[in-house]
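A single chain comes next, written as C-alpha cells; it is the form predicted on its own.
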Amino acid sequence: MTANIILVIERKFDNPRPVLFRAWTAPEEMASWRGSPGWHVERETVSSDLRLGGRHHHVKVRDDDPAVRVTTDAVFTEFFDPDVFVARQRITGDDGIDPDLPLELRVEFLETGRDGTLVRIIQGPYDETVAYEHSQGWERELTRLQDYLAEGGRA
C-alpha cells in the first residue's frame, strides 16, 4: 500500500484564536483534552519547545490497556502564534502508521466573526486502509476539545 491520502478536518469553535492555539500547544492544556475517547495523554510525557525548530513529544495511552502506547515525536517546521503551526511527526506504536514514514501535521486557526475560530487540521500521508479511522479519531478529539473549552479550559 502507498501512503498518499492527506486528511483535512475542520471544526468551528466559539472561542478566540489565542484560546484555541494555547489549548493545542501549551503542554498542560494539551494533556487535558488530547486523545480519542478510550485514550488519554500521559501528562508527564508532554513537552513542547514552542518555536520554529522546537521539539514536541507526547504519549497516548489506551485507558483499558496501558501497555498500548502511541508516541509522537515532532519538530515544528512552522510556528506562528496564534495563526498556524506545522510539525513533522514520527509516530510509533500505532499499527496503522509506519514509524519510518514521517507525517506532517498542519493546524490552522482561522478567525471567523468576532470571537469564533475555524480549526483546520491537515495531516498525512496516510495509507488508504487507515485514513478513515484516523479521520474519525480527529473528529472525536475535536469533540473532546470542545467539551474541554466548554468547561472553562485551562488545566
Contents of the next structure:
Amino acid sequence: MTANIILVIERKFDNPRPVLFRAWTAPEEMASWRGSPGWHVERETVSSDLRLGGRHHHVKVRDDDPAVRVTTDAVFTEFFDPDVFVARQRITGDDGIDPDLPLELRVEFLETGRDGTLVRIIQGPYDETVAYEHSQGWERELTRLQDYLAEGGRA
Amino acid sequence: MTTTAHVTTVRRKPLMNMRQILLMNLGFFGIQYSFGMQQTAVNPIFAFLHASPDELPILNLAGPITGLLIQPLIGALSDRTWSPRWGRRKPFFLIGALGCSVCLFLFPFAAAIWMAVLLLWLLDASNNTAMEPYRAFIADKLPPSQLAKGFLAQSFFTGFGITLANLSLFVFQKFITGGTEAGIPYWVLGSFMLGAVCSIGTVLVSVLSTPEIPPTEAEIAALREKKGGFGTAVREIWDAIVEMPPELRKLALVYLFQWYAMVCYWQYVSLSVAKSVWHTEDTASPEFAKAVGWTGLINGWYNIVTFSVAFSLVALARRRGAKFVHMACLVCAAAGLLVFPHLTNQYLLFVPIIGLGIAWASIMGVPYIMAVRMIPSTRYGVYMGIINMMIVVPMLIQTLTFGGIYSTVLGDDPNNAITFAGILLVCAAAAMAWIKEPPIVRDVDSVLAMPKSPEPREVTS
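Having seen the form predicted on its own, please provide the structure of the form predicted in complex with the partner chain.
Once more the chain from above appears, this time first in line as the rest of the complex follows.
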C-alpha cells in the first residue's frame, strides 16, 4: 500500500467566510453536520482547542451499528480565522487508513463573487484504493453542510 | 437563508516525483525557446528585410495584441473542454506548439516584410495558445503541496529556453556562413530550425509522458451545460473579471509595477550600458555596437541566474511563504537596477544584474503559486489568461506613457530609465505586502508530532 494520493475537493457556498469557518471548527456546529450520510459525530466526544498547536478530537459512529467508530485526533498546525486551518490528523478505526501514518487536512475559505465562499479541502496522502471512496464521502459531507446551513446553521 | 446548489469538484492528485515534474514541464522549454527566438531574432530579420528602425514598434504590435486577446480566450475555452482522448489543456498546447514549429520553420524563408509580419502574428498567436493552458495544466495536475515545484520548474525552463535560443544564435554565427537570397544569414536559419524541432519535440514528450486528470461525472455534466462558442467564452472572461477575488486584484497592482519596470529595463539597458561604460549616445558609433553585444551577454547571464535559482526558491517559498519570497526577489532586482547605471566597468555589470535574474525566476513562477490558491480550479484556464492580461496591459501602458516620462521627468537619460525601473520594482514589492496570502506556519516543529489520542479507550477498530 502506497499512500500518495492527495484529495482536493471544492465547493462554492452562498455564505460568508466566517459562517463557514465557524461551521467547520466550533465543536457544537461541526457535531451537527460532519460525517457522511449514515454516520454521525458523537457530540460528547468533540473537543477543540481553536488555536495554533491546539488539539482536536472527535469520534464518528455508524448510525445503524454504533460499534463501528472512527476516531480523529489532530493538532492544528495552522489556524487563521476565517482564512484557513490545517490539522495534522491521526485517524483510527478506518480500515483504509493506517493509524500510524499521519494525514494532513487543509481547509481553505476563499472569498468568491459578492458574498460567496469557495471551500477547498485538501487531504492526504491516501492509498489509491481508498481515495475514491473518501472523495465520495467528502462530496456527500459537503451536501450535508449545505443542508445544515440552509436550515439556518448554528446548532 | 436560501442556498443555491453548487457542483462539488473532486480531484484525486497523485504526488509526483521530480522526474515526472520535469517531464511534465519540458514542453515549456520548447515554448520559451520559441519566445526567445521571437524576442531576439525576429527584429534582426525585419532589419535584414530592410525595415527602418522607426517601423520596428508597429511591426512588433503582434505581441501585446495577441497576448491581450488570445490567452484569456484560449484559457476560457480550455476550461470548458474535455475529451477522453485528448484531455482538457493538451489539445491547446499541442496545437500551439505545432503552430510555433511551422512558423519558426518558415520564418527564415520570408522574402518580404509583410510575410515576416504575418508569420510573427501567427507565431505569437501560437505561443499564446500554448502558454496559458500549460500553466493551467500544472495547477490541474499537481496537489497544492507540489505547485511551487511545478511553477518554478516552468520558471527554470523559461530561463533555460531563452538562454539556449540566444546561445544558439551566438554559436551558429561563429560556425555557419552564407545566406538566403532574401539576405537572411544561414546562422539565423539554423537557430530557427532548431527552435522548430525543440518546440514540437519537447511538447510531445510532455504530452505523451503526462496524462491529464479526468473530471468527475458532476463536472462533465456542468461542462456540458456550459457549452457555447466564442460569445460564451467572452461572457465567461467578463464574469471572471467581475468575480475576481480581491487578493487577485491586488496582484494586478504588483504586476502593473513589475511589468512596466521590466519593459523599461529591456528597452533602455543597451542605451544605459553604452552611456555609462562606453560613454556614447550615438547609436551609429562602433562603441554603441559593442554596448549592444555586451548587453546580450548581460541578458544571457541573468537568464542563467534565473534557471540556476528557480528551484532554490521552491524551498524558500515553502518555508517563508510565496509572498515573502516574491517581495525579497523584487527588492534584490531593485537594488541591482539602482546600482547598475552607476557602474563604469563592463565586467562589474554582471554583479548587480544577478538581482534581476533572481527576480525574473520569481516573476515567472512565484505569483502563480499564490494565484492558484485564490481561484477555483474549474476556472484556472480563464484566470491564467486574465493574469496574462495583467502582464500585457502594463506593457501597453508603458508603450503609451513612457516616451513622455522619459523626455520630461527623466531628462532623456537612459541611466535614469534604469533607475526608474528600480524604483518601480520597490513599488511592486510594497504592493506585494498588501496581499494577504493564506498564512504558513513558520515554526512547525513543536506542533508536527503525531497526534495522540487523549482517550485511548475510545479508539476501536
